[in-house]
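Starting off, we have a lone chain in the form predicted on its own, written out as structure tokens.
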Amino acid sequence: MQSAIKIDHLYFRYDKEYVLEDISATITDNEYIAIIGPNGGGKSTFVKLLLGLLTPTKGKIEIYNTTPDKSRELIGYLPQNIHFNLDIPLQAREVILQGRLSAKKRGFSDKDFQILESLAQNLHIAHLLDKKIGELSGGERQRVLLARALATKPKILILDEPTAAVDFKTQKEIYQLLQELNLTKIVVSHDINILLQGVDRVFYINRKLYIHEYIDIDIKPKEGHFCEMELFEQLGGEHACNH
């Protein structure tokens, strides 16, 4: 299997303190791998160094067999916050044709406007593509962004907290449309009972990485939740775990 992604002995810190500690780990292609930890623990960071937006301070991170910001056409992002001014009259085609916009391209070719009605019908979305962004749900709004993100033709497929602001139907759908696509997916997220259902290994960052893999455990979420101490607790130590 080739791999998508290698880390080698990564460190990184603002000004002199570490907020990542020696990580190293590979992902390959088509893997879905599922980032958790606490807050502050350095999951945007990692996430940022993915993206080639910060530089390790030690060690060194290939996507592909090179630097991430020379991969940046690779990766396909949802971040965490996207806030539109929804009084503009964008529709969510137009949104989604800005993902294949760039620095040298600026109009669309018929290969776009293919692709576009392509991710329309595989994210359940072709209804939505008149209607302007300002006049969809959280959950509709959120589908059109990741199909943004897929425009590029990515290899790679990070998203930052996908279902934070949908409700717990729209999050199982948003996941079980994750697990349909077929490329590699980096996903942070606190939605544990959701998630679980098609990760193929488990992250966990808090300054140091902690890799958890054959994750096969039987979540009785409470309320809809599972959060991630429990995780930790019905994993303890008959899982895997490498950092």
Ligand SMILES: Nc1ncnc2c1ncn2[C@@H]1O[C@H](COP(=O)(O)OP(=O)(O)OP(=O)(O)O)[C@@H](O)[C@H]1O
Given for the second form:
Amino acid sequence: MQSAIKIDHLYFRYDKEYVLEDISATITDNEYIAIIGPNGGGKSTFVKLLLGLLTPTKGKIEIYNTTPDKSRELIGYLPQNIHFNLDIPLQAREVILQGRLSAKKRGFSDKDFQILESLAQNLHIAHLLDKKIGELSGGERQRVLLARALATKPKILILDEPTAAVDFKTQKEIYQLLQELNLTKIVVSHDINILLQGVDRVFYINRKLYIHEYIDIDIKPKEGHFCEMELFEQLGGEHACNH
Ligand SMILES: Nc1ncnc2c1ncn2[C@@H]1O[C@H](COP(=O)(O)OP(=O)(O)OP(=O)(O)O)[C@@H](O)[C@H]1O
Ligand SMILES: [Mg+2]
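Now that the form predicted on its own has been shown, please provide the structure of the form predicted together with this ligand.
Everything in the complex follows now, all chains and molecules, and the chain you saw is the first one.
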């Protein structure tokens, strides 16, 4: 199987202390990885290294056999805290089409509009395209931003907490959508719902990386919530809880 991402003895620090330490992993083409872990554990930092927004202090990352900074157009990304000026009178369709803009190009082609239409169908947002982005609910807006990330036709989709501000039902819907998408997916989440919906492996990041290959658990969420520490107890990941 072709590898999408190879991470080899990766270390990273912003200042003195390492935030990520000795991380090695290979992610195969079309794999679906969930990244979980405590606040400050290094998940967003890890994702920014994959995107080439940060450079490893030590070690190496390869994305489809090249460096992250050379493979940016292969990755669709939805950051954790997207600061969107909701007063800007942009329609949802314009926000999605921004994903089709590139430095080389002015204006949009028929293909751009076809991609917009098919994403709108697949993500169930066709009825929202004419609405202003500021008028959408949190869950609707996340779907539009997901469409924008996919509009680049990436080989890898990286989402950092895509469901942080949406209700339980919308979380489930978004994860259902993600399950249906056929590309390499890396999704950071505190929401245990993700683990129930088609994930191949779970990466628990807390300075170090702990990989869980199989997810075979009997989860009975209380009022839709399930602590990830409880989950790791069930997974037998005692090392993951103690760091
Ligand atoms: N730009 C920065 N400069 C210095 N330290 C940073 C910077 N960004 C993050 N850190 C630190 O790096 C560590 C990891 O942060 P990171 O944002 O990667 O965690 P996270 O796992 O994404 O957390 P959360 O679940 O809260 O999103 C934290 O201790 C944080 O304070
Ligand atoms: Mg984060």
